[in-house]
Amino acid sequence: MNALATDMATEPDAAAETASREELLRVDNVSLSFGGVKAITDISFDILKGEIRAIIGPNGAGKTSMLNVINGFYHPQQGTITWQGKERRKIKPHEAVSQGIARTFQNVALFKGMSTLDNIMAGRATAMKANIFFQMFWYGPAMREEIEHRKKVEDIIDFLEIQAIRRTPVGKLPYGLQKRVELARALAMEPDLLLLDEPMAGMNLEEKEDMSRFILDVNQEFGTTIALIEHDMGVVMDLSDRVVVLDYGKKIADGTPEEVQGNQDVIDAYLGVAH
């Protein structure tokens, strides 16, 4: 079989197997408003269950609120949010973290006068169980239990390949491993859904690459289902199985990364005519 009848075999089995993937989140009819401004109007789509889908639109768009929106940290003044089949409250953002929803920040979000190790670790603070006595003195149960976090997040280390800069002050590491580690505490919460805002931005090309290959691995070897905000659409269409497209608050374009670059209204308002 040659190269063009083996993609066009391929074609049709990876949508079927969207389809038949499980609906994790779905955002039904979301409106959301900041005195007159409106950030997010009107907007639905839903997020499968192991994919990585994509959200993108330029500047202004809401992406980084509808973010906001699906962890709890804003509410909704309009619609319905849907979390593994139950349709969800109010929240508050450590909620959505024991619901298994984690997420890494625009602009890195760090303890940069602690180590590497020590920021990831962070990031296991909703799983200790143990009695505050016992955390204060280090002893029985905490002990034991800070040595099981500790295996957790070393296995976390290997895994984005840190063992560098693990006792490193993440204040002195350059923007590119700062990003790894931030991706490397929202791991550590070990969620169904990882929320990943802007990860490429500030890398250069090589940084770019690593980061991909891991949002992969992620994807891929932990099962972890991923929406990604992102503005590279070279990264955007290698990476993501769906893609919606929101301007001005309004979601204008959904579906897979070939549909969705040669939808004239995407190529207007994002893409540019030129492309």
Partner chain sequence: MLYDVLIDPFVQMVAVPDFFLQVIWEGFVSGVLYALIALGFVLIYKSSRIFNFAQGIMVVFSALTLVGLHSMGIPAIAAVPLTLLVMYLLAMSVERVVLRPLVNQPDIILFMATIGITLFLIGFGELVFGGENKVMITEQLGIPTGAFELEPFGGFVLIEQKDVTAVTMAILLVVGLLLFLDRTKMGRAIRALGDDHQAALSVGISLSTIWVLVWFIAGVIALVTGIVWGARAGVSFALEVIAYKALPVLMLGGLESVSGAIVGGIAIGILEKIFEIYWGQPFLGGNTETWFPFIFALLVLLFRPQGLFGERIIERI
The other form holds:
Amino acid sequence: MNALATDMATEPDAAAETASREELLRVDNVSLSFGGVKAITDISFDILKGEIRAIIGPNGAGKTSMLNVINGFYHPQQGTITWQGKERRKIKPHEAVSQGIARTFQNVALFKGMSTLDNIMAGRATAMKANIFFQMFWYGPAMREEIEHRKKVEDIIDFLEIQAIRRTPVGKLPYGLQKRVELARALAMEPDLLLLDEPMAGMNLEEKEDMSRFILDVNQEFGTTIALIEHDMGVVMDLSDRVVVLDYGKKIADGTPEEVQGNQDVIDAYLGVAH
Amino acid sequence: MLYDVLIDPFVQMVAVPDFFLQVIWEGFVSGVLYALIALGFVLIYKSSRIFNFAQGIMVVFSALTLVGLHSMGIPAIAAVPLTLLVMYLLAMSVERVVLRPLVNQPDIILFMATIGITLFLIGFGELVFGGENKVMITEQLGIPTGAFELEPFGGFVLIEQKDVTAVTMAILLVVGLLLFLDRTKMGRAIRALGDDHQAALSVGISLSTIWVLVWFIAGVIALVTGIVWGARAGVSFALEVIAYKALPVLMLGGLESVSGAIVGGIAIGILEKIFEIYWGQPFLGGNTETWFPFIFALLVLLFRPQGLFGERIIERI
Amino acid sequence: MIFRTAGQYKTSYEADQALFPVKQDFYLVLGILLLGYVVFPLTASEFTFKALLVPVLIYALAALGLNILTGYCGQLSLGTGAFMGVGAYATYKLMTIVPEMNIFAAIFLSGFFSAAVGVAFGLPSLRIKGFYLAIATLAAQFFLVWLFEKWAWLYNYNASGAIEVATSSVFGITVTGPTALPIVQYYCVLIVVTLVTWVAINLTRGRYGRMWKATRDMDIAAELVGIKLMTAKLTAFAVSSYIVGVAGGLLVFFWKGAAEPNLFDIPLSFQILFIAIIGGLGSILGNFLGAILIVALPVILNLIPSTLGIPVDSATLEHLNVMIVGALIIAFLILEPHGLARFYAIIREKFILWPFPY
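In place of the form predicted alone, the structure of the form predicted together with the partner chain is requested.
Okay, now the whole complex, with that chain kicking things off.
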């Protein structure tokens, strides 16, 4: 974690740099409610290409609902979402994947009966096209496609250092590894925007350090834009370029980690109470 | 042709209202019985998350036991409590032999186990009491067999007294059950189990006691259903087809809703009868009652996936 | 020491994704095929063909079809019997309309009819789930059997209301009808079953298999990783019903020889479901193990009293049979809820590690 802190320290002009970057996604005045319960009220923010954007806030602030809106699982009653410069119509989650939005989940949502390898291969579902008749006979295009995607998946397995559990059913893996497999599955979708919902929840310090390293590597090596929800403030402040703070479904602050840390609303709503 | 199918049946309903009333009454009576069987399902599902396929066969089994005991020379007054005792023993052995070892298994495994119970009961019942059709001991139980004749609209409607008895018994049973669930400690425990197993266990509710109790109540419901249905149609394992009728009722009313089971049961009973009389027999060669409830429930569910009484489902991740 | 996986290194993804990456598995399957294609035909009696071998193969195939839907894709179906009926009636009508048609062509074509019907009744699965869907599949069960009874065109307006298989031959050998030899019919069934099983293995280990299993394990997550639930569920319904339909065609044409609508009623559906569950959901091998058990059990139970010399009349025996099957199902579920296939997996594991316990 120290290494990360120095990383950040050597980039004093991070804010200036992000300002010049291109906008990847923008949410404008989005509101979402279930029956009478308002989950999100009139939230607007943007995510720039190549940055790590953190979404924080106390429990029930609407963070996960926000991610669900971004990847098309929930449809907001009001507001617009602009993806890569174009206003997005109402889409289904699998369409979000083919547009380049992948995510992981707060409670691990892996396919428990399948092996690690199959789970990650499932992440390539939208990329695989072979006809069912070739599949039936394991022949020609089907076989070539299977091998081609297997190579990509093996690269991800190497990258995340999970070679040893390739054949293990994920239901049998410890929690920390399951989180890592989930990240691998999201990476297999080759996303432009990666949504991480509490990637470090329930981890010990060592696992958190590993996970932080992977997130930074993904961001820097693949240039993937990352939006993450996290409760560990140390991690958030170290990893993220900019932070948006939600409370009771409303946005109360937005800015660099330093700005947010100093914001009185945030301290009142969240940090001040928590510490 | 279109007129015959789309309009003429309704014209007939209005033109011969007394016959239409008769049809509705008949449908209502069988609907009440479907509702009773569905109620047995709902109780067991609520308290243990088990989709009890054996509920229908318990109806037949209890009726068969009652008739069988009577034919062995035991008077009706004694045969009823004895049958209840058999149902209690059944509930106990189901809990001990099947449910307890299978606790925490996936739903489908428990469902299969209840099909196993179904087969076992069929084989056992036929082995002990024989497989041939029997007559329910209606008179010995003091169920009146005459009929009322009403004369509305200048026609006449025939209402059999045993059907009236059936409906009355069903209403009493349902009211008693609702009071039991609502007012007693045991009833509250059953509802608590239905909401959350582990939470209920952690406040000291005994799983096995409740399960035996619930299966016994389901057995009592089965016996009542068996008596009144047996009085109408005789007692044999052919009765199990009525058990399947309870399934679309559950689809319509929801697996966990007592009121859903009652309303759904009556609705299905009446609608299937009307469809059979006005459309099934004239146009489709009859016997549509086997599938109509299922297709009907399916269509309703397509437009309301949560069923008639369910709350809107919000999916979470 | 025989079953060692150590030392078999893969140098390419092709080799790693081969049908049998471990060579002992390959020899095992070779042995079973040898048994099925050479040893049984040489030794089995007519009774064994009719009462054991052919039923085992046909039921196993039907259970395989159901397993793709229920075991792989997680959609519980109680309508298998009716879909077998669709396959059987479609084959029958095809053979009536074009009598000179090759029976295998007819059976494989009729699979498409049951696949289409399966997809139609699978559409509700996009809206409803779990037990509600299971009940919905009963709609197919009851409606289709009713249709088999009432739609006289299906059984060529026979007075009996039943379909009867006419004699037909392939390459000059009589394969269906009363004069066909049991051994010939056995070979016909065996070839079809081998082929379909191989195709099923290919489908379940590839892209479609992963889509199905993902839908089964967690449908919401599957949708969020980009799997179209509609495609996954409907292909599972189609493939499953196709295989089940083929099994139905085989059932009537190579085994029963004639069929009334009630053959396809709910007991058949349950029998197939038992086989799939006792064999093991989500397994190919399990269907065969389950079928062997369910088919052989009544045959063995029937033999016991006569060998022991106890006189039992046939009705009692039948009731006893039903009772024992029910009890055995419960016993099996308690002993190994994941089915016979899991038993095999455990034994295989033990062999690989032998003589060490871990």
